[in-house]
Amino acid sequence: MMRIGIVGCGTIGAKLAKYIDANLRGKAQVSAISDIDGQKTRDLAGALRSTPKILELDALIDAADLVIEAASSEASFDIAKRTINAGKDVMVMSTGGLLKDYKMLFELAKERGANVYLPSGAICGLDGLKGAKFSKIDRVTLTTRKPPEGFRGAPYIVKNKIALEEIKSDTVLFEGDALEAMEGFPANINVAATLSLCGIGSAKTKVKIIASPSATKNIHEVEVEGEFGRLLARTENVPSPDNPKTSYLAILSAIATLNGILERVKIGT
């Protein structure tokens, strides 16, 4: 029986906890949960049959075999580092928080014998990229389109005083590398971080962000070119019914990753 601790009881954390509680009985259980919002934590604990403990981070790590980070990019690196230091496995949803120091984190995981799991999230195509990077890759690009309001409050928007309400046609807000994209749009583009970590790094992964008034979904297009050929993957994400800022596929991807950890049969790259 795998003991799972979940840090972050928002949309993704709560959905994962309820899935584990309802579908993985006998294989895994939610042993502990944590969130800076005490009411969210109490509400979630009361909704689960496993009656998880509400604990601070270090105690939660002690009570778990696998820690799932579903908090924020500001907190994800610290959560992952402390979990790995304790020799425990970690699944990170807010991958943007790992970009700057991921090499140190991955080396630490080797030293401690811990596993780090990064779900694909809201994009497709990582399976092809994982294979392609064993040959020469010429370029990796990500183009993201969202309705203008989806970028409200992003540091890049605030700093450049961009009036989102005045955008009436497709407008390129940003072009640069993945690390710059994460710094400017931390709540919007974890997909760029995951793509970078899977492939050729943040400096070589190019990102274009477009505000599209006609868009009804969050759209991510991945393009990879190299010795293997050319890969194109377009994902049109439906929002989670509980939170329009979270893509439903991101939740499903986390569920699939968790099942992959527990199962002995692996299909796909």
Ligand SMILES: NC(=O)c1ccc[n+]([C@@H]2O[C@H](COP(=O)([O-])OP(=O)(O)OC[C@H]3O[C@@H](n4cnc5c(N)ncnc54)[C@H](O)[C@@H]3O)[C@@H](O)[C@H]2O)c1
Given for the second form:
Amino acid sequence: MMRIGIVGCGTIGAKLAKYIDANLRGKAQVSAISDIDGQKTRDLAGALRSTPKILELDALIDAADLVIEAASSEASFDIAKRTINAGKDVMVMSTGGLLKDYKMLFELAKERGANVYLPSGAICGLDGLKGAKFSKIDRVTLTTRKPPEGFRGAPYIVKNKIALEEIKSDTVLFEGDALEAMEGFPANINVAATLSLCGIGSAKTKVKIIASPSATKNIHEVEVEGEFGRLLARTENVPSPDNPKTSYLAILSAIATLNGILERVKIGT
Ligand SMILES: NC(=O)c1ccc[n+]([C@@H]2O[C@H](COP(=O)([O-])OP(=O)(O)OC[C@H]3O[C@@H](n4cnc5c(N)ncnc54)[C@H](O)[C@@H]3O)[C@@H](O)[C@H]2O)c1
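Which structure goes with the form predicted in complex with the named molecule, now that we have seen the form predicted alone?
Whole complex next, starting from this chain.
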């Protein structure tokens, strides 16, 4: 029985915990949960049959075989590092937080014999990129289209005083590398970070951000060109009902990653 500790009991953490509780009985169990918002942990603990303990991070790591981070990009590096240091496996949702120092973290995982899992989240196409990168890759681009309001509050928008309400047709807001995108559009960083970590790194992964008044979904297009040919994967994401910033597919992707860890057959790259 795999003991799972969940850090962050918001949209993704709570949905995952409820999924594990209802569907993985006998295989996995939510042993401990943690959140900076005490009410969220109490509400979630009360909704689960497995009656997980509410613990601080180090105690949660002790009580788990696998720690799932679903908290924030500010906290994800520390959560992952402490989990790996303890020789435990970790699944990270806030992948943007790993971008600056991922090499050190991945080395530590090798030393400690811990596994690090980064679900595809809200994008598709990583399977093709994983194969393609064993030949020459010329270009990896992520194009994100959202309704203009979806960018409100982003540091790049504030700094450049962009009037989102005046945008009436598709408008390119930003073009740059994934690291610059991370600084200007932190809410968009996870998809760009996961793509960078899977592929050719954040300095070479290009990001284009488009405000699209006609868009009703968050659309991510991954384009890869190289010796293998060309890959174009477009995902039109339905927002999750509890948190419109989080795509429903991101939750499903975490559920699929967890099932992949528990199963012995792996299909797809
Ligand atoms: N990889 C992807 O494609 C992808 C997609 C969607 C969301 N995400 C990321 O996953 C994370 C969770 O998303 P969500 O929709 O569940 O967010 P959410 O805001 O609904 O929930 C986050 C929860 O974490 C808690 N939290 C914040 N900092 C914490 C800390 N230091 N320790 C413990 N708890 C903490 C909050 O109180 C909240 O309850 C976010 O960082 C989000 O950006 C990644």
